[in-house]
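What follows is a single chain, given as structure tokens, in the form predicted on its own.
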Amino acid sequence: MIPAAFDYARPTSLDEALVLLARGAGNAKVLAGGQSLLPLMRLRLASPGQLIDIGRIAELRTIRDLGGGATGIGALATYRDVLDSELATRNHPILATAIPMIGDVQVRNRGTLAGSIAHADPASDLPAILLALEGTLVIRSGNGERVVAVEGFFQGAFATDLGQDEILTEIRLPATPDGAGMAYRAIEQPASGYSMVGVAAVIGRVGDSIGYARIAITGAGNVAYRAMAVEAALLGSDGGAAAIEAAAAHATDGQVVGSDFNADAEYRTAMAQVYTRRAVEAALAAID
């Protein structure tokens, strides 16, 4: 299948594309790598009216230095330029090891980090990493810039706070706690690569108890979230396999689990309790 007809423009600049998508009014899709949206095309999923292409646009492929630990992703930043950027997998370690998990090589070279929390695909490994760094998102339209919590954007499936005239320019990763570890763990669906449950966990130990704790999970519901309960469990436990297990527990506490055919929702429950402990012994270990 072919995808319906569309016009196409090539902005050379944030201001330029912001322009053209405003005039869009919400017939207008932004097309970045385009591993998320040309395959719907294809499949008639998505018909946008126009393509507006922002991949040449220069200042939006940037990984820079917020100070302080902080590093900021531009919209145009793939996976593949952030698997080679020593700041930002020296800052945020789980990006190194994450992302090697996500997709294939094609999909690493020419996919976005910012096309996919765009997308918010329930299945997406990147909405976890980024809760549990307690990362923030900058937006641009029209009428000026916001910048907002990665909690909160995720509205539901293929669902964001982003607006129709609005554009992802940056994300932010703060700096974590001094001698936190962290880590990703989720179990794929074969075929897709797609995470049936992904947990990412980041870990600060203080003394010998456990002094801070960031646990998100994807795919067991549509869409990610913070493990709230997880953490509160984990918080001044002495990180024992005990504690981790009855910690993990509470992995789908107040949430609906989804059902599939690849998973149904008693299979996901189980598997976030399993990955959830398993990330959290990794995020651990990372600090031994």
Contents of the next structure:
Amino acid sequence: MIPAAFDYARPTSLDEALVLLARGAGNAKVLAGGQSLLPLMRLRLASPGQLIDIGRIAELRTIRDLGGGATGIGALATYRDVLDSELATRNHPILATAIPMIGDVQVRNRGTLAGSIAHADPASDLPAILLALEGTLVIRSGNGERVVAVEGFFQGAFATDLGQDEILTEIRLPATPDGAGMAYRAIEQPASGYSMVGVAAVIGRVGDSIGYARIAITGAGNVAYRAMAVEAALLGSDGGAAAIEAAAAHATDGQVVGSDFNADAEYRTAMAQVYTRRAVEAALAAID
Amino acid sequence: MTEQVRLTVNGVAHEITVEPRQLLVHALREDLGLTGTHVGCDTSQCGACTVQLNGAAVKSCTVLAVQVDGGSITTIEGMAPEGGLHALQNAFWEKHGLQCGFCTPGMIMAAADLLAGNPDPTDDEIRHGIEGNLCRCTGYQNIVAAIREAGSTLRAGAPVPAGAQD
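Please move on to the form predicted in complex with the partner chain, as the form predicted on its own is already shown.
What follows is the entire complex, opening with the chain shown before.
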């Protein structure tokens, strides 16, 4: 189908885009790669009155070295840009292994990481990965800039902390501890490729025991979340099979696990535990 | 409201007038008459509309024509000179990589993106490279064989027509 008619603006600076967005007063949507928004518009599930195409704002097409192992991923950086970035994949090796699991090559060539985060599809893989990396988000409006944690940004399916006059301009990923291993594992719906459950794990050892653990899960709850109970169970353990199994049993603690025609809550809960175990095992195996 | 869009398709410069909501695939098919790019689904899943935009495979049903203003596009019609076949086209023929042919243009454009970055892919890499393209009749086996064959031909130095590798 063809989207409903809309007005189109293609600003060439962020400031210009913010003025247009404030003027759009809730009727305008920001367009970057369009790989989430345009399919919704084609199905007429979204019919914004105006699209503000930020695709030509050069200052947003960046992948920056923030020093000390931290990386800034600008709003227009595509999945392919990040995969091709020696800086980003060296600082955060999980990006090199997880991004090829997202969408397909055509989507990755055009879709942006920031766009996926702003869109906040509850089934998308990226929120879990950014939560495990303890990412932050730089948000701009005409009133200035604020920086918020990815944790707490997602408020529900397709709902975020982003105001109607705000643009997500950069994802910042801090350095992970030296020698940490990281991995992402997901069970995908075979036809759509959407993850029914995805688990990101970043794990470090101190001596013989686990001294650092960040586990985040997408697809199980109504938003991606940090699995704190899994992390607590892993910390101080030896990281052996029994310890991982016991920790993974907490994958959905405190969550209301969703059911749909692909996977009911019981199955999803079981898969969250299985894929938590697999992600933790893979992260441990990836430790330098 | 309409917008002027300038774009280079298969090496030829065009200027078209479009509504902002016009999808690139419709601009190619209806404004420029390049009907080799197919529309197979309404959900950005099938990949039949795949073209190369500034050298990268994209689904032209999930790009607005206005977004590509100033861009360079290669469609299936631009893969080989008139009357000739690109190595991928020839391999799909030789390996019987199609039955109805509907998905073939998109398969070839996605495969061209794959081979540009990975001239000697494994079968797993080929299958991953075309995961954004659906075939409903051949069943992929011969498509994978065709892409493998084309990679071999291209590595051996078959000339790649202008536009197919940029």
